[in-house]
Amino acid sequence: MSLTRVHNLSISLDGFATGEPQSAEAPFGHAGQRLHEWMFRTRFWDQGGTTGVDDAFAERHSVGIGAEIMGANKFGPPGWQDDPDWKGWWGTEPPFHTPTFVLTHRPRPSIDLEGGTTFHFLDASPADALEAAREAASGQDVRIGGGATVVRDFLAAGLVDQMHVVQVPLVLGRGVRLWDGLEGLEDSYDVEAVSSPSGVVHLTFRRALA
C-alpha cells in the first residue's frame, strides 16, 4: 500500500507552523517567510542554491508522490471560498503536478490547471480524504501538504506513515501550533534528528514497526 507522507513542514521553536493573522497580503501572518528561509536557499528551490543537508531533505518532497491533500488555509487566504475565480496562490501552473485534494466545508467543482494539477474540493474526514487521494495516486504515495491543522488531524487519526518536520530557531509566540493534542506521539514513531549548519534541525518520524 502507498505511504502517507509529510515533507518540509517548518515550525518555530515553540511549535508554530504559521503566524497570525493570515491574509492575502501575509499568508503566514507575522511569521512572514522566516520559517521557510532555509528552503529558499537550497538548490531544490533555486538552481543556484546550496547542495548540503537542507537540500538533501528538501528534495525528498516530490519523489514518488501521486496525490496531495491540503487544508483550506493552504489553498487560499481567509474568505477565498467567496471568490469563484480564486484558483490558489500558484498561478496557472501550480507546483504539485498531481491530483490535489483541498479540504473545505464549502466544496466547489474541480479545477484543471496546467502541468497536471487538478484541484478537487472535499468536505471529508481525514480517512475518507485519504481513500480518495490513494485512488487518484495510482499506487504512489500521498503527501499531506499542510497546513498544521490538517497535518495534526491526520496524525491524531493515525494516518501518517512518515513525517519530516524542520525546527527553525525562532520564537513566534502565537499562530497555529502543530503539536497541540498530540501528547505521546513519539511512542508511535522512530524519531531521528539531524542538525544543519543553517541552524535548523530536521526531524524525521517513521512509523514504528509493531
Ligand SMILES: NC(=O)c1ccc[n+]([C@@H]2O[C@H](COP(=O)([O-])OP(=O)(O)OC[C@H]3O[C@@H](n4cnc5c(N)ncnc54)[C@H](OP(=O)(O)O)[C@@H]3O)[C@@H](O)[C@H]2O)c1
Given for the second form:
Protein chains: 2
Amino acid sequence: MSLTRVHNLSISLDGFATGEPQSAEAPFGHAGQRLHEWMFRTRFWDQGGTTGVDDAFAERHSVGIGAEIMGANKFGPPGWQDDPDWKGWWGTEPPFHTPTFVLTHRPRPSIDLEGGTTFHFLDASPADALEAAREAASGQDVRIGGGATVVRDFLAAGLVDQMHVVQVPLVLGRGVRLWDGLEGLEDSYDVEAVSSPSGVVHLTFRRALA
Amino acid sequence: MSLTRVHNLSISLDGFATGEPQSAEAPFGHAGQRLHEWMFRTRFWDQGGTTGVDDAFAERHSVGIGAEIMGANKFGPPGWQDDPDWKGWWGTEPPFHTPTFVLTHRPRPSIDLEGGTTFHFLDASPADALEAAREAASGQDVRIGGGATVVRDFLAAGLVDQMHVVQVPLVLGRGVRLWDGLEGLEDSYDVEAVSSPSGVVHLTFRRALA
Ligand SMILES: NC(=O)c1ccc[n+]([C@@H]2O[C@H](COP(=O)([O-])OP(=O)(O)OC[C@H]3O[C@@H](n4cnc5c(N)ncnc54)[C@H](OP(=O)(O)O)[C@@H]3O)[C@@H](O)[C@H]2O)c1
Ligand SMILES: NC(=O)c1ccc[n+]([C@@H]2O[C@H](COP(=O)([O-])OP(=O)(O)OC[C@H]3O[C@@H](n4cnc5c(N)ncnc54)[C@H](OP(=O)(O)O)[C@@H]3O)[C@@H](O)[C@H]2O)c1
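Next up, the form predicted together with the ligand, please; the one we just looked at was the form predicted on its own.
Following is the full complex, with the preceding chain placed first.
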C-alpha cells in the first residue's frame, strides 16, 4: 500500500515552521537556519555527522518515497512566479530524485532536472494532487514536503498517514503555524514523543487504525 | 537565594494552557481534564500512582515553596468577583499551604483557610506582586501558579528563574496560549526536554547565567 508521509518537519515550541518575512535572502525569514540545525548535525546531512536518534529519524526522509508534493512558498521566494527561469532553490540536481509536484495557483510547464527530479506544477485540491502524485510514485509512498500551509491542508483533509515533526527549543513568535485549525488531531493518530540529547523532540503521528 | 519558579504548567502541542470557555462547570473549558491526566496518574496526586519521570517532576511543585502568585482566572470562574462568599475552587483546606496572592483588578480582604493557606488579593504589577510574595515566603521560593496569562506576564518581565512545562499530545485549537509575545525566550534560558513513557514531554527552563 502506498502511504502519504511527512518527514523532518521542524517547528518551534510555539508551532511555527518558518519565520517571516520569507525572501530570496532569508527563505525562513527571521528563523534563519535555526529550525534545521539539528538536521545539519546528522550523518543524513553531513558524512561526519551524528548517528543517534536525530539521524535515525532524518534519514527516513527518502526511504520508499516515489513522489513529493510541496507548496509554492517552499519552491521559491515570494514572486518566483514572475520569473520564467526560476527552477527552485536547489540548483541543477535537486535532492528530491522523484517527480515533485508544486502546488501553485499559477502553474507552468514541467521542468526536468538532473538526478531524477521533475517539477510539475499543479493548481488542484489536496486530494487531486495526491492522486496525481500517487500515480507518479508507481507504488511507492508520497511525501508531503511542506511548508506548514500545505501540510496543514493535507492533515485537515485527512490525507496524511504518517507524520514526523521535530520540535526545536525556540520561541519564534511569528511566521506560519503548523497546528492552526487542527483541533482534535490526536483523535485520528497515535502520537509518540521522544527527546534527543541534541535538545529537540521528535513527535511521530501514525494514523490510528479504525 | 529565593527563586521564582513555575511547576507542572500543562500545555497542548499548540501551546494552550486552558481550553475555552472557562466556567464554573468546566474550569478548563473544552480541554476538560485532558491537560492534567498525566499528573493524576502519579503518586504525587494519588498514593497508588506511578513513580517515574512524571512523578519526579510533579512532586517538585511544593518543595521549598513559601508563597504562590496566581491569576484571577485560576482562582475562580468568570464572575467570582461578584460573589462575596467565593473562596476559590479548593474548599476549606486548599492545597497551597502558604500565603497565596491572587492578582485581580478587584481586590478584596484576605481570606484565612485551614492548612496554612491565606489568600491575599492584589492589584499590582508583576514586580510588585513578586516583592510582596517574596517577603511572605520568608526566604523560600515563590511559585507562579498560573494560568498562562500570569506566567506569560512574569516571563515577559524577566522575573522567572525556573519553569517546568508539560506538553501533552493534544491539539486544543483554542484557549489561552502560553508562548504568545515571548519571541526569543530561549536566549535567556537553558532549555531541556525529556519525553516520558506516558506520552508527555517535560520541558525545563533555567535562567541562563549571565
Ligand atoms: N520547517 C520545515 O521543516 C519546513 C519544511 C518545508 C518548508 N519550510 C519553509 O516553509 C515556508 C513555506 O511554507 P508556507 O506555509 O509559507 O507555504 P507552502 O505550504 O510552501 O505554500 C503555500 C502556497 O502554496 C500554494 N498552494 C497551496 N495549496 C494549493 C492548492 N491546493 N492549489 C494551488 N496552490 C496551492 C499557494 O500559493 P499561491 O497562491 O502563491 O499559488 C499557497 O500560498 C518556506 O519558508 C519554506 O522554506 C519549512
Ligand atoms: N495548564 C495548567 O497547568 C494551568 C495552571 C493554572 C491554571 N490553569 C487554568 O488556566 C485558566 C486561567 O488562566 P488565564 O490565563 O485565563 O488567567 P490567569 O492567568 O489565571 O488570570 C488572568 C487574570 O488575572 C488578573 N490579573 C493578571 N495580572 C494582573 C495584575 N498584574 N494586576 C491585576 N490583575 C491581574 C486579570 O483578571 P481581572 O482583570 O479579572 O482582575 C487577568 O485577566 C483557568 O482555566 C485555570 O484553571 C491551567
